[in-house]
Amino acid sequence: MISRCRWLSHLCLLFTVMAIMACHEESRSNALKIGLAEEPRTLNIWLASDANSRKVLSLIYQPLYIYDPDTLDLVPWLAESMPMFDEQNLTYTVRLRKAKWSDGTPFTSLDVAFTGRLIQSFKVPRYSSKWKFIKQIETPDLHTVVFHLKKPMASFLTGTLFTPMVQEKEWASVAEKAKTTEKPVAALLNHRVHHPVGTGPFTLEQWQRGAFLHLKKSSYFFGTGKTINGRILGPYVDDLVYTVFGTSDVAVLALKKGSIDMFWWPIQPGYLADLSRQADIRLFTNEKSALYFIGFNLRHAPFDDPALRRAVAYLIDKDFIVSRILQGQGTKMFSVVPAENRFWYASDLPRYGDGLSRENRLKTAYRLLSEAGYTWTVPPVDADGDIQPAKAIRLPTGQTMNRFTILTPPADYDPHRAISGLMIQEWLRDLGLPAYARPMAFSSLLQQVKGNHDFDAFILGYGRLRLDPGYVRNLFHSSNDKSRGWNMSGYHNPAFDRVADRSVTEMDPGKRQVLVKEMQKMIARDLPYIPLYKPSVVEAVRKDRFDGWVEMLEGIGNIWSMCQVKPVKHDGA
C-alpha cells in the first residue's frame, strides 16, 4: 500500500509539472527543458557549494578561462588571449574581450579587480586559496588586468583565472554593508540575490520555488555568433526551463514522455536497458574526473609495511569491480590522476595484478609476502604450487597478525563501495589476511578516518577533482598529517614533500607536468591509497528535439553544451 501511494504522489507529481511547464511555455517551442534531481540551493554565487546551483549560475557568471572540451587546455573565454608571465617581476597580464553585462553595462578590468579584492578581504571560501597569493591587482585601462603574485604559485593559472567574475556595480554596496556586520563573511553569503548579473549566455527570467526555474538568453552575451576554439557560440536556444524532479523514476519517466529534453544527472544502471530501447532518447557516456580507493592506515601495523600493500594491490581484482559491482559503467584506476586529465596523468606507473588469473594474484601476493618475512601455519600455496586455505599468518616479527577493519560507507549511501569493501575483504582472506569490511555511517567514517586516524583501512572517493593536479601534494604531504588534514593515511616521505613544495611554485607547466608524474610513481610504488575505480557519467536526452551537445570529461552539462545546442531541423519543417 506504502509502495502504491508513493508511486501515485510521484504521477501526481509529474502531471504537475507537466502542467506547470505547458501554460508557462505554451508559446515557446525553442525552450530546452531539462530536469533536476533536486532544486538549487541559492542564487549567491559565493553561497554556491550544491551542484544544482552550480549548474544554473554557471551560465550566468563567467571566468576569465574555461577549459576545451577535447584537450582540456586553457581556452580565453571573458579573456582575449592567453595570459603574458612575465617572470622578473612576476606578474601576469590578461588582456579582455569587450564584453557587457546582462544589464547592458560593459564588463571591464575594474570589475576584475573587484572580484579578486572582494575575495580577499572576505576570505571567501572555496575561493579565498586561489587569490591569497596575489599581492596587487593593477588595472592600467578598462580593458587590462595586471596580477602581481608574492610568490610563484603554479596554481593562478588553473584556479584564480577560473574565478567567475562578479559585476562591481551589483556587489559593492552588498558587501560594503556586510562590512558593518559582526559576521561579515555570513552577511555577504546569506545574501539574497533575486536577479543576478552575469556575462553569461543566460540570464534568471523567473524561478517558481518548488515548480521550474526559467533562464532566457541573454541579448549582451560576449560569444554569440564568434567563434572560440574552433566553435561557432550561441546560444541558440531562447530559453531553459528547468524542472525538479524529486526521484529519478519520475524524471526518466517525463524524459520518455517528452516533458523534458535533458535529465540533468547521472543515469542509473536500472534505467539503461529501457532507455536505451526508446527510439527519441539518446545516452552519452562520459568519464568522471573522479578518484574511488582504498586508503591504509601507514601509522602503526599491519599497514606500515609497503610490502602488505603491495600484495593488497595484487589481490584486488579491479575488473570484477567495474564489470560486476558498477555494471560496466566505469573504469578501472591506476593513478591518483585520472587517465583522462592527459597532460598530467603518468601512465608508465605498475598495474599491479592487472590481467592476472585469481590463481596468479595469490601466487604473487604469496611470494611478495613470503619474501618480506611472512609466515603461515597454513600457506596460501602449499609445496606443489597449488592454492589451498590459509590459516594464520604471522608478521615477520612472528606475531599473529591481528583482525583488521576496512571501513565503508553504508550501501544505501554507496553501494558501489560497500560491496568492493566485502569483495576486498574475502579477496585477503583467500591468502589468509583477517579481513573484516565494516559499513559505518558516513560522517562517523569520516571522523573515524580524518579526525581521529582511529582505523586500519577504508574505502572512500573523491566524485569531482580538481584538474589541477595540487591535491596531490594535499592528500600526501606530511604537513597534511594532522587531525582533519588531507593525508589521512599518514604518508610520511620526505622525498615527496621535496617534489610536491617544488609543483606548487613550477610556472612552467611542461616542467611541472615532469614534477607531478614524479609523484604519481612514488604514491604507485609506497600505496598508501590503492586507486580502484571511477564511474562513469551517463546521461539522456531527447535526441528528436535538440542536438549539439558537446561531450567532455563529467558530461555533456557543460558552458560549450549550452551554447552550441540546437532545435532539430524536421523535414518539413
Partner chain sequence: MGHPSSLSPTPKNTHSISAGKQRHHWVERFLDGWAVYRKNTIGRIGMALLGIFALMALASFVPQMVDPMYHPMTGVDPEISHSTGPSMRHWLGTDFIGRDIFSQLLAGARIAFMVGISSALISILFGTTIGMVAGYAGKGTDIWVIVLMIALFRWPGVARVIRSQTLSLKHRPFIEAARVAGASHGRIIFRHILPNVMPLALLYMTFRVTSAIIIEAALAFLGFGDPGSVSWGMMLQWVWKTGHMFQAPYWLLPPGICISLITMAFYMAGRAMDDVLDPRLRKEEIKP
Contents of the next structure:
Amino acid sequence: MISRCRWLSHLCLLFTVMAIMACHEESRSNALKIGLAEEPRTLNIWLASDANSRKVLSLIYQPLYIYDPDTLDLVPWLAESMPMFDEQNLTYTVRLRKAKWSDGTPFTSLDVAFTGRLIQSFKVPRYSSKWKFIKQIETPDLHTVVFHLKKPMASFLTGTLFTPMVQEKEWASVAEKAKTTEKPVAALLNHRVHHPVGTGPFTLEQWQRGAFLHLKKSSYFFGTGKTINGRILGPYVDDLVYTVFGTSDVAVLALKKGSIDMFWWPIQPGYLADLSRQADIRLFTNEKSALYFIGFNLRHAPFDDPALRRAVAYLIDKDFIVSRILQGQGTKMFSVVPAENRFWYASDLPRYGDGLSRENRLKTAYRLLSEAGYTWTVPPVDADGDIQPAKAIRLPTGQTMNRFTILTPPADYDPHRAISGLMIQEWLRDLGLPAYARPMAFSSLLQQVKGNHDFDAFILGYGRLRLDPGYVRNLFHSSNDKSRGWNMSGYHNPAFDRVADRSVTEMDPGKRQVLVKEMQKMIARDLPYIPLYKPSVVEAVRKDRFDGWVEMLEGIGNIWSMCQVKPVKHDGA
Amino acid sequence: MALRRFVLRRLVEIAVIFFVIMTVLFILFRLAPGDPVSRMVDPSMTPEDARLLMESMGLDQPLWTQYIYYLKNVVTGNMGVSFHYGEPVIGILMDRLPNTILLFTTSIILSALLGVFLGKIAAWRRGERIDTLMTIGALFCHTLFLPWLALIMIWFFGYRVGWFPITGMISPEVWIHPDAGFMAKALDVLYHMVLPLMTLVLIHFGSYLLVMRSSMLDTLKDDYIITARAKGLDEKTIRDHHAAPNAALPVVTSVGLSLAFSINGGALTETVFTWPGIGRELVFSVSHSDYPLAQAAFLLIAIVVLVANLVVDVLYAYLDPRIRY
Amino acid sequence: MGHPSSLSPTPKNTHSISAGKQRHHWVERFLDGWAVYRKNTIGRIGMALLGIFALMALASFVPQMVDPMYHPMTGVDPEISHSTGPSMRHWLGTDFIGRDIFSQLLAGARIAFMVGISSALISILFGTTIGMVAGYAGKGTDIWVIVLMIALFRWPGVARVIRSQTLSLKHRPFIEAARVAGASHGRIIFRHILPNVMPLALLYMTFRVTSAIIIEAALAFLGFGDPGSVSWGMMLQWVWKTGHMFQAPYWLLPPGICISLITMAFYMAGRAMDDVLDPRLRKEEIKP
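Starting from the form predicted alone shown above, please give the structure in the form predicted in complex with its partner chain.
Next comes the full complex, and the chain you just saw is listed first.
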C-alpha cells in the first residue's frame, strides 16, 4: 500500500518536472513549424497525388517553369529564359539554368531528357498525357533541351513544362529494375524513396512516420541570393518542421497556443470569428482555382430539357449561398472557368437571375417554363401575378413530373455543398418541382453519378482546378460520356466537340482563348452544369514568428512563400 | 486430455472462422461503393491515367483473380502493397503496432490498478455512502463518450491551462535536436502520453472497479475469510492480503481480454490525439478505400481477438472447475 | 442459421401446453422481481432516465409538425445563417446553418433507441439478420447497415458468454437430476437450461444496447455514419467538422451528455435487473 503511494507520488513528481521542462523549452530556433491536416502519403514523386505529399515534395523537386504569384504568367525556374517556339519544325527550345542537385552534382539537360523518357516509357499516371505528344527530346549541349512535338499541343506550355524534374543518377537504376518486373508502373510508383534528391530550396532531413517531417535548407539551391522575377530568394529559414494534426480544431488550438507557426490547410468559416480576435494570428484570404456546380443528367427526363435547366438557373440564389452558407468566404460563379483565371475566363456570359429578388426569380422561371409548355394544377403565380404554393407540375408531354433527387456529399464531408443542396431543393419546390436533396456518402455518390449514371442532379466541386482550361473539353466532350468518363452529365453537342477539339491543338494562345471562350458560352447556354460558387482559401499564421508570406491563387502555401519568408526580429532578442 | 482435445478443436474452428472473416472482408470492401481511383476527381486526369492506375493496383483483374491473389498473400504472410502509401502493408502495420501497444497496455494496467484499488474499498464499505458514490461515479465515467471527453481534455489541459502537449506522440523540437539522448526522447513520449492516458483511464477504470467490487463481495462470503476473521487478524490485513488477491482474478481475465481488444479499440482515441497507431491507420485506410491496408489491419485484429478468446476459454476452465469440455 | 428461429417458437408451445401453472409462475416471478427492483435506487434512477429518453424519442415527431424549420435534417431557420446560442425560438440554439439543435437532440434519442434495441435484438437473434443482408445489400450506406454491422461483430461475445454459462449449468445437480429422471435433451435445454440462461441473455442485452449506442455514435463521429439520419454521434461530428468544437458549448455539450446518460441509464437498469434475477450473475460486467 505504502509502496504504491510512494510510486504514485514519484510519478506525479516526474510529470511536474516534465511540465516545467516543457514550459522552459520555448523554442528559440529558426524553424518554421507547419501543421498539416494529414500525413504525407509518400516521398516518391510519381506516387504523390495527394495534396500533403505535394506540400513537401514541391519544395524538393522543381519544374522548368512556375507561375508568377501576381500575374500567373510563366516564370523561368530551372529554365533560364522563356521557351523558344519554332513553328516550322514544331520544336520548343529551352535553355537551362546552372543549377545543382542537392547532392552537389550539376543539373543538366540529360536529367530533363531522362525525366521525359521515364514518364513516356512507364506511362506514369497523371504525367504521361502531358508527354505522349512529344516525339523526341534532343540535348545539343548540357544546358539546352529541344522538344520535338508530334502535333501542335496547347497543353505543352501549361502542362509539360510544369513537370517536376528528377535526377538521372537517382532514378536510372530504379527504372532499370522496375522494367524487369511484372508490373513496371506499380514497381516504379511503389519504389520507396528515402532521400529524395531535388533541385529545390529544401532537402529532407528526417521523417518520423506519424509524427513529423523535417526539411533543411539546401546549400545547393540555385535561387539562393538571386533575384528571380523581382524577388530576392532565400530561403531565410534553416528548418521546416511539418507536424500532422488529425483534426483541424486541434490544429487551430495548436496555432493559438504557438505550437505551430502556420496551418497549411484552409480554415473553416466557423473558426474565423475567433481567430480574427487573436492578436498574434494573421489571416490570409485568397482565391481558389475551383468550381462548385450543380450538374444534371441530360440522358432522361426531366433534365433533358434545356428550358427546365435554365429555369433552375434562375431559381438558384447564388448570393444567398455565398453570403449565408459560405459566410461570405467565397464568390459566385457564372462560368465553368473561375474568374481569377483571367486569360481564359469569358466575362460576357448570361447571369441568370443575378440580382433579382426571390419573387422575380420565381416569376421569370415560371414564364420560361410556361412558354416551354409546362403546366400546373395550381401554378406558382396566380392570375393577379401573386405568388402562391404551386401544385403538380406537368411536363410539356402532359405527364406529371416524377420526383427527382439532388445528390450531395454528406454534411460532414462538405457542409457547404450539402446545405446548398437543401436550399436548392426548397427553391425548386417553390415552383412546384418535386425536388429532394439527398446527402450521400462521397464514394457512393461518385459511383452513382460517374460510374452508373443513375441520378437526376448532383452537386460536386473541383477544389484544385488546373489553370490550363483543357478540363472544359474533358468535362463536356461527347467522347467522354461513358462509365467513369468525365462527361457525367451526358452532354452531346457536335458544335461544342468541334470547337473543343480545335482548342486542344491550337498553339497560339490568343486564338485558343477565343475558342475557350466560345466553349464557355455554349455551356452557359445549354447548362449541363450550373456553376454555383467558389470558396476562398483562408489560412492562418503566427505573426509574431515569421513574416514575408507571398499571397497567390490557392493561398500562401507556395514555393515563393517558402523562399521568402523570414523570422520576425524581436526587439532586444 | 479433454482440454487438449478442446484446444485442438478450437484451433481448427479458429482457422475456419479466420477464413470466413477473410472472405467476408474481401467481399465487403469490394462491394462498398467507390474505388481508390474514382476518389481522385481531378479533371485533368485522363481516363487512360485512371485505367493505368487501376492496372497498377491490380484492380483491373476479375474479382476471383483478385481473391486468389489475396488468399495467396495471406498464406504467404505478405499482405500486399498499400494503395495509398505504396509500401508493403506489413511494414506499415508493424511500424504502428508498438505505438498502439505502448499507449493501451499502459492505460489498461493503470485503469486496472486504480479499479482494483477503489473497488476493494467500495466492496469493503458496501452500502455506505462512499460505495454508492463510487459505483455511480464509476458508471458515469465509464459511459462518457470518448472523443467528446478527449476533446474537452485537450482543450482544458492542452490549451487552457497548457500543461500538456495538444496532440501527437513526440515533439519535433526534441527529436531534431542533435544531442537529444534516449532519455530525453523517452521522457518526451511519456509527456505526450499523459493526456491520452488520463482520458483512457478515466473512461476505463470504472468497469474494473465494478468487476472488482462484485468479485470482492463474493469473496468476502467465502469460508477462508470467515476463518481469517475468527483468527482475529486485523481487518486491513484480511482485506488486502486475503480477500483482494483472490477477488482480483476476474479483473486479470478482463485485463487479458481488454488487451486483445485494445488493438482496435483505439480508433477514436488515436484519431483525436493524432496518435500514430493501428486504429488511426484503420480509419484512414477504410475512408480512403485502401483495401490491402484495411484488410490486413482487420485480419490482424481478428487473429488477436480469436486467439485471446481461446486463451480466455482455457482460463475459464481453470478458474471455474464446474466447466468441463 | 436455422437454430435461433427454431428456438423461439418452442418456449411458446410449452406455455400453451401447460398454460395455467406456467403463466402463474412467470407472473409471480415478474411481480417478485419488480418488488426487488423498486427497492433498488440505482434501478429507479435508470428507469426514470430511460423514461425521459423514451419521451424524447416520442416527442421527436412533434417539432417538425409545429413548423418545417424545426425539421432536424432539412429545416433551416430562414433568418439565421450561422450557429447561435439558446433563445426562445431555438431552446438549445442553432447549428452552423440555422437548424434547431433541440429538435436534432430529440431525433437523436429516437435513433439511439432504434440502433440500441434493434442491434441488441439482432445480435441475440442473429439468424434473422441474414434476410436483412440480402434485402439491403448494395444500397449504399443506410442506418440498417450500421445496425447490422454492429450486430454482426458483437454476437460472438453474447454467444461465448451464454455458451460458458450453459457449460457450467450442464453439470449442476438439478440438470443431472432431470437427466436421471429421463428428460429428453429438448426438454432439458428448453425447460431447465433456457430459463436459467435467459436472465443472463437479458442482462447481456442491456449491455449490448449500450455498446451498440456507443458504437453507432463512434462510427458517426468518425464519418462512417448514415448521412441521412440525425444521431447524437452525427451531431458531434458536425460540431467537430465545422469548427465549432470549442466555441459553441450549447451545441457540443447536449449530445455528449445524452450519450453518457442513456448508456448509463441502460447500465443502471441492467445492474438492478441483475440484482433481481440472480445475484450470482453479478460478475458479468461491462466491457470497456
